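This document opens with one chain alone, in structure tokens, the form predicted alone.
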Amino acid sequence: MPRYQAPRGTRDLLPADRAVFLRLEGIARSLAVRYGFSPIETPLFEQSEVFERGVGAVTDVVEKELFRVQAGRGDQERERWALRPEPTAGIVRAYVQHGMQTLPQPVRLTLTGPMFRYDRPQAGRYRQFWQFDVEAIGDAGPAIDAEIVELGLRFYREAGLDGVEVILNSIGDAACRPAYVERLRAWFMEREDRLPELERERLGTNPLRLLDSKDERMAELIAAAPTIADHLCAECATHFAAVRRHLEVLGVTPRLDPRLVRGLDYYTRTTFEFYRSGAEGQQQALGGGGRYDGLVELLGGKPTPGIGFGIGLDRVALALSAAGGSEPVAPRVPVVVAGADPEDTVTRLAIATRLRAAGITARADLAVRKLGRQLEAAAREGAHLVVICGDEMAAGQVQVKDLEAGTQRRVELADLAREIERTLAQHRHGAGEA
């Protein structure tokens, strides 16, 4: 018989590890609404254009990442259709379908779900991978930057990973990036002899993504190439400097580095990264984002400003266990129904289910086992309390085992869910609490 497993590059999230996940998504989803952003929901694969346009045609993603999906056979599906890399483009194009330039701005939306890149697998980076992204569209100024960088940290201050620090840069704008991408591509070209192959081909379509590059040979090169932060102008120079004003305020120190240009080409102004302190390098970053104040008018709307971030929920899971901060546990089910009788599933199972109507999360056991067996394995799982069925359901009753404590006693039919309810609120909270 063959032997099936994952996609290479994919991971199944096992119960232990989904738990992580979900207490990480709880966390975005309670921040996201005491920031005043709404959730959306995008599909899973756009029209490739979609990212081809708003991410940029010379781009990682694009060029090498992307997972182009193969449509069907009918004339009305051959669209060019592709998986989604990254959540911005696919929620601004939303943005411009559904006409929320007619709302309130700025129109603050949140998504936290699954992205897809064709990516080299290695520790952090799968193919199939998680992201918590908020994104702010209709707001040019400052204080936005500044609202949308402390978000980010708070998350992970909340998600408890500690030393978490953001790195911050201007790339400028349509104003003044391009005579300092002339000046970029000026220097490079004077060094071409040292650029590796693939650098040399984006030097003629895109010199800012040399500063990008994840080749260790280029660290050097880059270290010494020419910085935006000496080709501002004047509007872009002032926006950097409130940011960091309103930053200041909020108590956040960001560490400026004029060569963090970000892989994607809808940037303008504001970009930033999160790392934690001493990880910094290409494969680390835990998040980042930046403002893109010309994609909604790249994807059909008027021009608009926006600015967003994305956060890994993988990398933030991976840094959270290394830190032994986040093990893996798995979910336990605090109430199980076991029964003297093995053969009687039916009792058990409808004594359970009166539980879980009534709000307690409950699992019958419905192997056909001996009572000291069903004991076992609701031990086992970590269950709190056993609920036995036995002689005294002729009265009406039902003995609780306190697993934790040791002790057992009967209870009324009639009173289970309540007792059940007083004795978990006691296990969490200390015996003198009811």
Second form
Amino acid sequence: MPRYQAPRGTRDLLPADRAVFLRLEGIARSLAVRYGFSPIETPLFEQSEVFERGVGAVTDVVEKELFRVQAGRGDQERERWALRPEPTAGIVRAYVQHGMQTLPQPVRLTLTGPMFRYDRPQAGRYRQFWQFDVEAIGDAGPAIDAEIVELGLRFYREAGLDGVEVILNSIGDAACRPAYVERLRAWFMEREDRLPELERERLGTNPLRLLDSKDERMAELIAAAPTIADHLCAECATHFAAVRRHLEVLGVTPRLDPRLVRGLDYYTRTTFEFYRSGAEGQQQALGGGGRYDGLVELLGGKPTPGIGFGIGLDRVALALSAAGGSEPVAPRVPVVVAGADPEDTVTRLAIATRLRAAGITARADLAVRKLGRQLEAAAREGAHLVVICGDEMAAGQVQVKDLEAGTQRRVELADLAREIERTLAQHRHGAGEA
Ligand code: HAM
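Can you swap the form predicted alone for the form predicted together with histidyl-adenosine monophosphate (HAM)?
Let us now look at the entire complex, which starts with that chain.
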């Protein structure tokens, strides 16, 4: 076994995997443009407090999974930092910091990139994973809630993943949730002797988290516990009904689950998760999101509503490969420049450089080896055309061998790029189509 390995819970995206991710990122980018979201990038790390306040101190993500960053010895700033476990808190921090509340609202932002959670690694659960995230800040809904849910579903469809459904709930707001949480606490208190140790501790700090427990001993209790659906205030109930009405018009039928609470503290009202219906094995969310009407204020801005989602690209890639829909395809180079004189790497490199300058994807064979070996290598790579630099060079010509058609012909060097483009245009090549 090699001495150095990627850290546990992380993985290298080798070219074939990266090609799948690039395709998913491309779909994310195109959808974001179509739906009017502008790209934003925030640092991979923030002051820990952004997550502690934003995501919530009593959440798994902050309590157990935050990667805290140790500053260098010479660092005088003495700030506490952490790698981002999710993008929403950082994006809202940027919204406040850059005074985006003065822009036309809502501000629609999107980000795709790696997130970090120190979680127990298993299939589909990594310590570094990718999310496609969208946020609409400054609109209280309900129409935009439906718009965002529909956008999420469209992403899976365009990625080629069938049968993804949305599980929907409203978890109330500052007016009605506190009373419900107290009700829930009291209910579980009456059954405290049946609670596992960890859940008993959580009962004191964050009773809602009990509904999200993965402990099997909790299943029966959770099923019987009071639900928020029966405790929504009139405003929240009206909002939730309107979200569902808008979804219906868009042709989206959500599965309502009054026990969906989500693992992050900033949520209010609309919450949702995306799952593959009928997927085998342990059900893992392919994405999730919701409304966070208190978050901007919590991070120092004026009270401003917001809503968004994060889609887990690693899990989408896994689901695609399990469904046989998107087998990773290694990108191939359509054109290889070879030469009869093994030593003459200068000519091969010069011609490949000219082709690249003309916009053609090409590789020069820079190994000092016989032409036969260069041709074998090109065939193994799945190259379409091989440009062979030989004696004809004296007359300003090269041979172009078409490995797919099994033909070979002379081409004027001056026409080479145009000729190659014409041939390639009749086929489709390139990493982008993986
Ligand atoms: P989240 O539910 O914590 O929400 O994560 C969103 C998605 O990221 C999950 O549904 C899952 O697909 C993926 N994911 C989470 N953890 C892991 C992991 N350890 N390994 C692989 N994939 C993972 C959020 O992060 C919120 N910021 C979503 C949001 C945006 N809410 C409002 N705006």
